[in-house]
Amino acid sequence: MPASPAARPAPTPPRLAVEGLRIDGRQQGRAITVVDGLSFELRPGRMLALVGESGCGKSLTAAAILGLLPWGFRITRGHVLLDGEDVLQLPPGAWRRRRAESMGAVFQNPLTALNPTLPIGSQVVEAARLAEQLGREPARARAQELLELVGVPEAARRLDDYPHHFSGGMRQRVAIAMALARNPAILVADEPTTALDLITQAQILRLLNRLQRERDLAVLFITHDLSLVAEYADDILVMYAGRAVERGEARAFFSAPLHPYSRALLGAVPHPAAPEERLTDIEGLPPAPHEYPPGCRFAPRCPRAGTVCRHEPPPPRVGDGSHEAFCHHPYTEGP
């Protein structure tokens, strides 16, 4: 008898699980829903890329799981499970402590993430010093260790430098060191390379990738650049107008995207091996939150849309068990 296929190993339990997240707010006096029914998981040693056009809800999702939603926005439905505990049910003080113990964040602009009036050495270990009651010299040693970890040259000498003494790429390394100061299990990187040149982008992402492997970090990487996702991410979740349209393993996504929106996004990425190929574009614009249609939100721009798409929200369609699209008429073959 032929040998039975090896069973797929059980997946590592997620460090963070977001279930049915809904974020409401107000815009120009109108009540709006900016994120609707979003679910995903962050697992140790893996990077999930959250991608989509500007305004789709990526950064608000990150702010929600960090407990940092701006004024006027709030989570009205769903769960955020940190190691199985729903942190949305915790009192604010307990949630802040859990966040500080378990999560670090790297934001888009490293200059605004740093205090221009304080030396970077004191900023890097501020949170750890408060939590661990470190004295001045142990705190400096810890700051030097973290700066060396993220590749800041001559770290000991630069502890007393201020943010304006550093380049953009070095400031982002300092911001990453700050995010790692309390040894978090989860790292949220919200477009951490947008303000950087291409060479520095690659250096920062290689650094994040190395830290992810060495520290078994669960990483949420928010970006609109699919070329970066292809190189660094393990998993992907594509958003459109506040909803997930496709999610799964990055390798499966890039070999055979299922959703028409995903395929259009990939068609807009230039390929160095075929520079003569014409890039595709997507006619029209994403709807504003107060204009979301009742069915599939991509239907007004979708070449495959039918009557059902315009009136009924799409169901999930499963590919090979690790890749699914929320679409009435998904593609079933590769590009």
Second form
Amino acid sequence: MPASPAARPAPTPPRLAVEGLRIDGRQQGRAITVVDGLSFELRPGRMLALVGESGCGKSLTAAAILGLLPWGFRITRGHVLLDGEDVLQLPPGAWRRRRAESMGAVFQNPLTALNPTLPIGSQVVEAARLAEQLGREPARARAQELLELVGVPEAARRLDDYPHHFSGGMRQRVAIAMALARNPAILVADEPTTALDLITQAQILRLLNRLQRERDLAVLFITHDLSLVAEYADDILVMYAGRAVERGEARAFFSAPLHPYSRALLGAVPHPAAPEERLTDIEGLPPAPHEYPPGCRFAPRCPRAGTVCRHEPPPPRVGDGSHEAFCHHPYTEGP
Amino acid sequence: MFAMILRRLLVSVTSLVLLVTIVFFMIHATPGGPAYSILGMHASPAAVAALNKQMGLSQPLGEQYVIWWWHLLQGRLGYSYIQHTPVTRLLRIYTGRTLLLDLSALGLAALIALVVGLVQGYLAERPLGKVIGVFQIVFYALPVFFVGILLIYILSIRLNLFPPGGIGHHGLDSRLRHLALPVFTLTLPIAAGLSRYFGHQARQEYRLDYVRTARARGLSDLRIALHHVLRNAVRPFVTMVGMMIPAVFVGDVLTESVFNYPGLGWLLWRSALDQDYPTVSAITLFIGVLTILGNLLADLINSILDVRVRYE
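Provide the structure of the form predicted in complex with the partner chain, given the form predicted on its own shown above.
In what comes next, the whole complex appears, and the chain from above leads the way.
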């Protein structure tokens, strides 16, 4: 079939697609909706940064796609499609196995993410050993290989060391090795650098970026710090109070953020080039899930909010390319 | 390590000396005396005085105390006024039965506590976890004599399934059947206490990130419970089991008296009623030694279980 020269290559299908996700739970006896109508896609070789303040539902979103929602929280609407298959329809055991072979996860605190009473070598390959019934020697070889992959020096000598022999940054590397043990296509990283010092943060980010390129990983990177992901993220999704407020390709997003909340997030970080410039911080606190306002949830804190914002939920507004914001009064010019 | 053991030993010996001293003076401070138990409540004062003189009880208390220690250092625990037997011989006869009862109960309770605790930790805030918690409080609070008497009434008298007391002499089957109710009665409160403690421990472990990463890696709940949570939560539990030993013996005294089970607890109870000083002092000392040994054993097990080199 002759391809027309104008036809663009079909985009790679997403590894994971979340469609209209809604998570309900209970808090102090009240029914609450913590995530509502959230959609995104994770594609091979790309990093999606899910950004928002604490309590906006970003970690619960990660927990939902990892099947780790705490007791009392449930996915009540939407789909999670793993390579096109709706995993929420699977029986729990099958879903757990599916997840284990296709997703890896790294969390915030490397100091507690490893079992203190098991040597790291055996922990790193535990899941792979059980699933593939590896023998002792092949398992050790695999563990060494994984530790070398994430840059643990002298990996062969360190297999029998315990977590407390490692620094925080090294433990996070071990945790990443552990997440990659079964060669997943998707990596979920929930604030993986927040507990680390700045230099280690940068190293871990570079490592994740290298692994993403080498292994064609689809990465979901969750953070509260937009500036952290500016260099590496391919796509950005900003959440506020359980909903998406803006999403798009990173380049388009950073060149002209549309939503006042995104601008506020960017403004809340000092820029090294212009340190004397006054930081614009956001007045007030994000609302708790039981007191979400009608209309735009950011309206009470928004400098541009008008009457319509307080009464009507904002529609998607398209910026340039595949970049959109949910806002009645988006910014139209660059920052 | 050596200095640690030495320090522990020193503390242990000091507490033993204190324990025995307190018991010695307390039991002598109670009115009456073994002479009344031997001669009867209506014995003449002259006969009581004569018997006391013969038994060495007319000497000043301080002197008796020193003599008791002097004999102890020679390995002599004295002579029971009531049983007319050397106390060492009594200990030989009664100790085995008590160890059998207490260790069965403690072992069974520890096993139950591990299983229930892991389940409870896993269930955490869920309703079933709270139901388990309520049962733990109820079983912990039920007095041993009440449970014992209830079991005797239902299982022995009404249903005739188990003998109501004694130890049985004819073969293993009879011995086990005699052991069943006392062991169960004694196990119940210990299991309740231990499982509540361990359930709390396991719940805290379940909250930690390594459990979440284990789940994220797709490990099964059983694997996480046994290979990860248990491994981390078991060390404080071992210490706790060691610390339960005195509580087990308190329960043992009640259980043995309810079931008429001739062990050390029963002997202690009888001897205390009869003010049989040498027997009471000897059993107290003996139980003290056992408690300290139990705690040392718990520490030893812990130091074997501890893979971490202390580095802080």
